[in-house]
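A single chain, nothing else alongside it, follows as structure tokens in the form predicted on its own.
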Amino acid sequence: MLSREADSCFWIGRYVERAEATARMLDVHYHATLEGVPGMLEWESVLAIADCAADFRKRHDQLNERTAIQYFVFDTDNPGSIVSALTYARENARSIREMVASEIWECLNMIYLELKEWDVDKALAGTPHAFFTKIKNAAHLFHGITYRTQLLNETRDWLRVGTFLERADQTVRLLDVKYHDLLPATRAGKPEIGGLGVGGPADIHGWIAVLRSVSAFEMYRKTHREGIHPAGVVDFLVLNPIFPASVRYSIGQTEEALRRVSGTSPSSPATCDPERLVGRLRAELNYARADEIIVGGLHEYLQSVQKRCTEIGGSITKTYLSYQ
């Protein structure tokens, strides 16, 4: 496969995953603001997750549900908005239409055309949850069609590399920012509770919102029957080996797809830098423990994982995708 074609596949996966993650995040925050629990979830944290506070302030004087939805959904000048991400995904799919199943192209084209009929007024006039559900369902449809129709070849592997690397990155960002949001006791200079400075009703409600933002709440309750607690959330979202949105699972899927691309068997040594970087991170996640992560500093650990995801992406681009 040509580097240009692999690059298009890689970014289709990343953009669709990014659009879905943004829709999930906005949906949870919108409902949190409606519930009005002081200090539980803040729109500011959405800016922090996307690392775009400075850019947002250049365009909007106030941060509220209207400006946040406009910026993160409909602003075509924001490369991280849902409209931009799905537009880029569609453009990449159009450039390699002969390589992807026609249903994949039709799916991306359909949601792109549907989005053109929406704006922030229409989204807020109805139920924003219904709009965000439409975005999430479109992403689910994309993944389902890809699973059902696309050949098990490099095209599909590169789609998966982009999808799961982006998913790991988004889960780490969400958990790291929420970890700081949900520390009112620490911010107030009060004694820490449970080693994380959390424990009030708003904190518990906030952790539930974190789980719901990645559709993990129901599976968490089935896995951790003792209830909601920070160490359990960290264990589930970072280290769970079989939950599809966990960092460990996502990094594992990224490594497996990269090895299929290079033809390296799972039991053989890594043959290139991307395989070495992602394999090393996967091994560390396999043997990590939530309590040890917390004792060592959750924020520092998540920052390290996020940095390594960025390094993996850069190494993939340098090794496989650069063609100019």
Contents of the next structure:
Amino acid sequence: MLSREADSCFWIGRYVERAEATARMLDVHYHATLEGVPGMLEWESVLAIADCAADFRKRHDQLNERTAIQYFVFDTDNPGSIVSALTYARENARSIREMVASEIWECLNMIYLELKEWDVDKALAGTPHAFFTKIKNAAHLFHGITYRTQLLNETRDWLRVGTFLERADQTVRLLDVKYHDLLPATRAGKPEIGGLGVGGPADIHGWIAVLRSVSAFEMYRKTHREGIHPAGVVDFLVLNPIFPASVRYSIGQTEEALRRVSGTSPSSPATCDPERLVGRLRAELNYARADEIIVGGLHEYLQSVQKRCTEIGGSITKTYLSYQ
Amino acid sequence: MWPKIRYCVGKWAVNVSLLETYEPGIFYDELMLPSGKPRAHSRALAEHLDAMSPTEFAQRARLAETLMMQQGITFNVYGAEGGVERAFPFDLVPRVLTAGEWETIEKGLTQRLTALNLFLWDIYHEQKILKDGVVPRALVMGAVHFRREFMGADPPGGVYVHICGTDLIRDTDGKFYVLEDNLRTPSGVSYMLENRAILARVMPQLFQDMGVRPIADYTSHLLHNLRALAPAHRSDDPTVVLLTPGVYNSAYYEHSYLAQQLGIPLVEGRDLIVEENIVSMKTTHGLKRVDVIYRRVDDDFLDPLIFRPDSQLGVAGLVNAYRAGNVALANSIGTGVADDKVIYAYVPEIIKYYLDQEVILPNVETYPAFEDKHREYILDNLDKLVVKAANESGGYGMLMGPQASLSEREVFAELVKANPRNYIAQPLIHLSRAPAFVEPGHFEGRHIDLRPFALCDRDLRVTIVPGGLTRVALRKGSYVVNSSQGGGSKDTWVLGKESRNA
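Follow the form predicted on its own with the form predicted together with the partner chain, if you could.
The next block holds the full complex; its first chain is the one shown before.
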């Protein structure tokens, strides 16, 4: 397929995933704050996850649910907002609509048109949850339609490469910031909230929110019967081989899609840089242990994974997407 | 005549049928006779329309618009912040042609396209028609779209125009006339196909008992013809692509629609590269050779080495690859000379010269200002004539004499005197009308034209699917049907011979 088209598919995958991840994060955050655990789930951490605190401060004096939702959902000047991501996804789909099943384009076009009818007032006036569900469902519809209608060809592989690389990246970011927020031992200088330490109700509440934000809470329960604790959450979100949003699973899927593109089996040696980089990361995730990661410094570990995801993206672009 | 439908306006219940208040007017009306009765072939359609309440009709019109928005069959209205997307206006009342009318159109267009292809071959080779003085040499050699660089080049089969969209109109006498030929990159066929698909979804009842001939095989003919253009040694499984200027082009929707329906890659200039006269596209698996290009990029932008050097839309080296016979282009380079509005005036002579036949579909009476006697007539009668520049389209560069002010006519008089080669004049044609649905709930007559889409294969065989794009001047009283000037479109029905209505 044309490099330009592969590039569009890759970015459609990334943008849809980004929009969905942002909607999930805001949804959980909004509702967790309603349940009133002061200081536990501050909007600040949402800014940190998206790495855009400075940009936000330039536009808004106050950080509250209204300004946060305006910025993360509707602000077209914020390239990471849901509206921006879905607009880019739709523009990319428009430029390759002959490559994908019509339903895929129509699904992205319809959520784009629908979002134009909304603003922050309307989203807050009704139930914000219904609004966020709409975004999440649009992403589900996109994946479902793709699964059901798109040929198992390179178009679909590039959509998957984008989707899973972005998903790995989003899960890492979320965990990194929340871990920092939630683990009292790392909260140097911050007062203990309500005297609740690790394992206390507030802490548990926070971790549940983290798991919920990636729709992982129930699946976590089935996997970690011993209960909710930081090493368990790290194990589940980073290393679980069969949870669809874990970093390990996402990187595995990225590698498999890249292997299908090049036509080489997953067990044969890497044929290019992206395969080498993604394969190495996958192998490390395959053999890592959550408690070792925490002892060695979770933040540093997650930072390094995030950096490598960026590197993989760059290498994919260089090798396949920008024809020289 | 038909059962009246009860419906409510405000608190009053009234008896009105949708067609009862319709006025055919002094124009040729496609649906109605001057008496206000439907034409015989449209009776079943009129009954179906009349059985519908205005409210119901309006609901279906909105459904059609929603479908178009969902599918992204839209165009941008500039000016508003960020641009507003609107559905391409689509009027739900179909325009109906009888089998007999269609037969004339089909024969006439086939004759015309055949002759124009022979003309193009001739003027890029021996130029016999110029030597015999049938068409003035200066007109051809001075045409903006004559491609000197392309003299002596041999397109596959000697065919220049593979895809043609000729605009037809009907005058008050009910006869069809050719308004202009579009031989470069004619657009609109996607709307013809989509209009049918959408009408069938929102008004399935209308189609009952009508015997409408299908048009869906257009893309099969097109793909077949394009594949056959590939160089002989590449003909087993040639790579055919559609070349678009990109997502900002106003016809981009059509380009992507056609690429999708044909199952071929949609490429931009930056996706292609020419090395040693071979055209390839840049894929994730390296370069892949391209054999046939359905190009929707104008000559001027096709190859910066030959034509405009500042163009980013084309591919450097494409013209030489074409001349070397390594890639085929549809349409060929240089076809624009034959749809120049001045050359148009000579098409009946061109048909006579190459085919020894009388023209089946006549031209609108045309006065080229190039000829002295015509120029004088034009300048004396600007208030009665429509004056057009040779190479403008979309309703631009035009004077509607009868509706223009004195100062506008004076401006055009100077333009014509300064560059007579560039202008023609025609009497104002009172385009036929068809009913269009007007909110809140009745039909009014609106002027229409027709663009059927003809395909020509490398053996000069012409195929035309029965139908075309009927464009409507939706603004009351307007004669300008271009979408850039507030025009919309209708589904075009050609009835089968066996139809009881034909």
